[in-house]
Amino acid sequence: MSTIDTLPPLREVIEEHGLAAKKSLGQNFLLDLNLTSKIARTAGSLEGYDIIEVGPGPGGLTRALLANGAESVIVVERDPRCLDALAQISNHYDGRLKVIEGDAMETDWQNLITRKTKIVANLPYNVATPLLTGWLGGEAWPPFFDSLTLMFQKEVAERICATPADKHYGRLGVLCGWRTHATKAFDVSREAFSPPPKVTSSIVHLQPRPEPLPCSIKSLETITRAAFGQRRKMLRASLKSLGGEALLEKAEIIPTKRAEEIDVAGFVRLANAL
């Protein structure tokens, strides 16, 4: 039931516009508007920002963002079936919603924004990690956004927030730990979605670090790809093609350590040594 505005409940919207979720688009719709409001609040104050949302579907999170004070919401939706439902939301909220029909993987984000920006989204599972690494992996920093509040499969969320010695720690944890403060806010039960996915989901909030340790992103990617590509091996073996023990000595890393034991600062030293 709708508890945040006078628009119809989302189940009625889905039925009216024939919005049965498509597996090919990674669609799983959140129907509980109280839950979408909780996600919106996790992003902090929305006033004074452009809020970008990817894959709004019938607009459950979109409505929550607008009802919780967002003055400007920009949504990127690939599915043309959703456009009429989103247009109704835009009309209800006096044009504070701008709808872009297109593929998020091909969107020029810089051209969408006019001021400070936050990204808040229930990302389609099939593009969630590529979108995140694209937003965090640019050479220019600080980025165009002030924060990211995103939904992922729980396993991916754990990888994003992982630290050394955590079984989920890997390349994604190094990238996110290097450039952001990443925290898992809360889990979302599979029963909250229509249709229910096969896994639990989690909301992650990422706050960009204003000045990450100096490092080339390309070198860091090269180092972490090699180190975690053979994570059971000691670094002197997994990094042999990149300089092996000489590289590790230069970075002041013990050669018998494994990738999962090296913190972000250690990987930065290795990237700079490379």
Contents of the next structure:
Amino acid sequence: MSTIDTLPPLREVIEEHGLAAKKSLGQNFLLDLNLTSKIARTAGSLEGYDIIEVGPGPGGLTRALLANGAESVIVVERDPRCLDALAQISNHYDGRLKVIEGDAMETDWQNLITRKTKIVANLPYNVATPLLTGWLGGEAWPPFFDSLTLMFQKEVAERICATPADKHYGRLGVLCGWRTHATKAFDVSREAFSPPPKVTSSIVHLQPRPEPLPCSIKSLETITRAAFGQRRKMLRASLKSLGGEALLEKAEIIPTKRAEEIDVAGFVRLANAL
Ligand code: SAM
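Could you switch over to the form predicted in complex with S-adenosylmethionine, since the one displayed so far is the form predicted alone?
The complete assembly is shown below, putting the previous chain first.
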């Protein structure tokens, strides 16, 4: 029995179902259900939402979401070895959990949901950033989710939340800052995982902005790729092929500035000037 439900402790679940962690699937499992409950609570109220979780593994976060009031949790897991353990959770919680075996990178999320949605996940490190940019990078906005509460390697979390003059500020910070209000909630030490990863992790909470400053995402990507691709150069040099000084003048940006000094509004002006 655990502290949050009457299901067996996660160590027993892993043992019983032979879930030895596979590095190729980014498997670092959280075994402390108090910690997974803290992650679930970071997402705010879970009632009335479909909660999507990517990569439930043995179900530590899944159980916390259900124990903390989620009425509908939909999980997508690539490792078939986890399915029996997840089916036990689904039985225990009277079908409030729907388990989908599949690859999150190929999942059509909007097809899975029936109402407003939050995404909460301890993401597999190898697909964490592409999943995030996929969720934030579509032309259509607002997105299908009300919030994202996600675990990343700490260094990636810092890039997500970075603002100008921060050494982690780059393309990811511009995308996340443009479309969301992103905050780091708390760090999670290596020792909390089994097996421990090489680095500290962090939980990030992203709240979509209802009306980000208007611009085409393709243009924004073109500008930030060029600007941060040569981040030590002045913008008049790094943006030369896109219009150089004339473009910068149109966007009212001083040509001797560097990418790391330009805020989201400045990049939006550049994208619109392009
Ligand atoms: N949520 C569990 C926890 O917190 O203990 C496990 C997290 S573990 C970091 C990542 C999980 O994602 C693993 O269960 C792994 O099998 C799964 N996974 C890896 N790649 C995936 C993919 N492309 N699509 C869906 N799940 C994936």
